[in-house]
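What follows is one chain in structure tokens, specifically the form predicted on its own.
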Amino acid sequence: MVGIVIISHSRTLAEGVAEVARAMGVGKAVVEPAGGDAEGRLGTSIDLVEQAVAAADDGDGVVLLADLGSSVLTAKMLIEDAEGDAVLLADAPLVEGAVAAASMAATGADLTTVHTAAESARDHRKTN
């Protein structure tokens, strides 16, 4: 199953988004948080992201969702260093993208389909 990693400057935010996404993935989707720096403060940590990717990856690939700024840069750095194309960064709103990705991953969809589902979340408007 495709795994999902939530990258945020805040550990609490990453854990909360992962919790919601897991629930929407009906307990089947593997969603790992990677929030904050190594000391638990606001920031990002490539080591935490690498650990989360390793925990989420069962061989079918991983979709990354990042909040902003250095979280996005950290995700891009991880992808550049990764071998192959089994880790993709979704250009998506964090919560909505995570929910869409987890819902799709729970169906057993492939990496491209889960990534596309996450990115399609940016088109879902809350108002007209």
Contents of the next structure:
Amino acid sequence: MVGIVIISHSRTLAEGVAEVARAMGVGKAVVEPAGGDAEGRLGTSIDLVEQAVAAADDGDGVVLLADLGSSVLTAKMLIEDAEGDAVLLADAPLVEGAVAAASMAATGADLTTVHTAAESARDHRKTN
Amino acid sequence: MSTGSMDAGDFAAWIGRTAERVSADAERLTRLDAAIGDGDHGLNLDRGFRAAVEALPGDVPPGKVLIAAGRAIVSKTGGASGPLYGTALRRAGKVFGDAADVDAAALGAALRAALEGVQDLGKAAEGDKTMVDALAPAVAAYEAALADGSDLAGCARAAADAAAKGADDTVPMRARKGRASYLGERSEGHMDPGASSTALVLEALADIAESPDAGGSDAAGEG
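Please could you give me the other form, the form predicted together with the partner chain, since above is the form predicted on its own?
Full complex below, order starting with the chain above.
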């Protein structure tokens, strides 16, 4: 199953988004949080993100969701490092993208399909 | 005329000099960042370059020195500057391969690769009020000096001067990247902290290139 990693500046935000996404993934989707820096402060730790990717990956690939700024840059850098490993960053809002990705991943869809589902969350408007 | 060159010891000295300069200016950088960013740039970079100095490997070629420094910076620098400086150093290091000595042309190619790495990652263009506004003119000035026949130290000094001017030129700009971009016109009137720290990095490079003990097998400068 495609895994999902939530990268946020805040440990609690990453854990909260992962909690929501797991619920929407009907308990099947694998969603790993990677929040805060190595000391648990606000920030991003590439080491924590790498650990989360390793934990989420069962061989079918991983979709990354990131909040902003250094989370996004760290995700992109990790993908550059991964060189051929199946890790993709979704260009999507964090919560909506995570929910969309987890919902699709729980169906057993492949990496491209889960990534596309996550990015489709961009188009879900909240008014009109 | 000697074109000058830098060996692994010179690159380690560059990282060390940068760490000193960043440390000395950490409060100023953080103050700049507090105006339009999240107020941690000096602190973060200080931590990152200290880690880079500690991670410097012995007995490896210049390229590996920069790649190791970049990795340490990514791991230890919170904030966007970690991936950006880390990528810059790594892309520069890759240009050198396993070469033991780096001449003026190779250093210019590495600086160009660093700029491209930063732009690949952050998607910033000149005028967005980011480190690119210091790095891009620095690379252009370096290349122009090289074309005019300057030695490595002369090229590096041209780059440092252009970076300092580039940082000054960010003051009136309106930010289009990062937290500052949410502030719209209120981001105007402040120097970009990333451009300012980039100027420090290039100033440190020029200092090392001009120092009497710079140079690998080919002594830099002609006295």
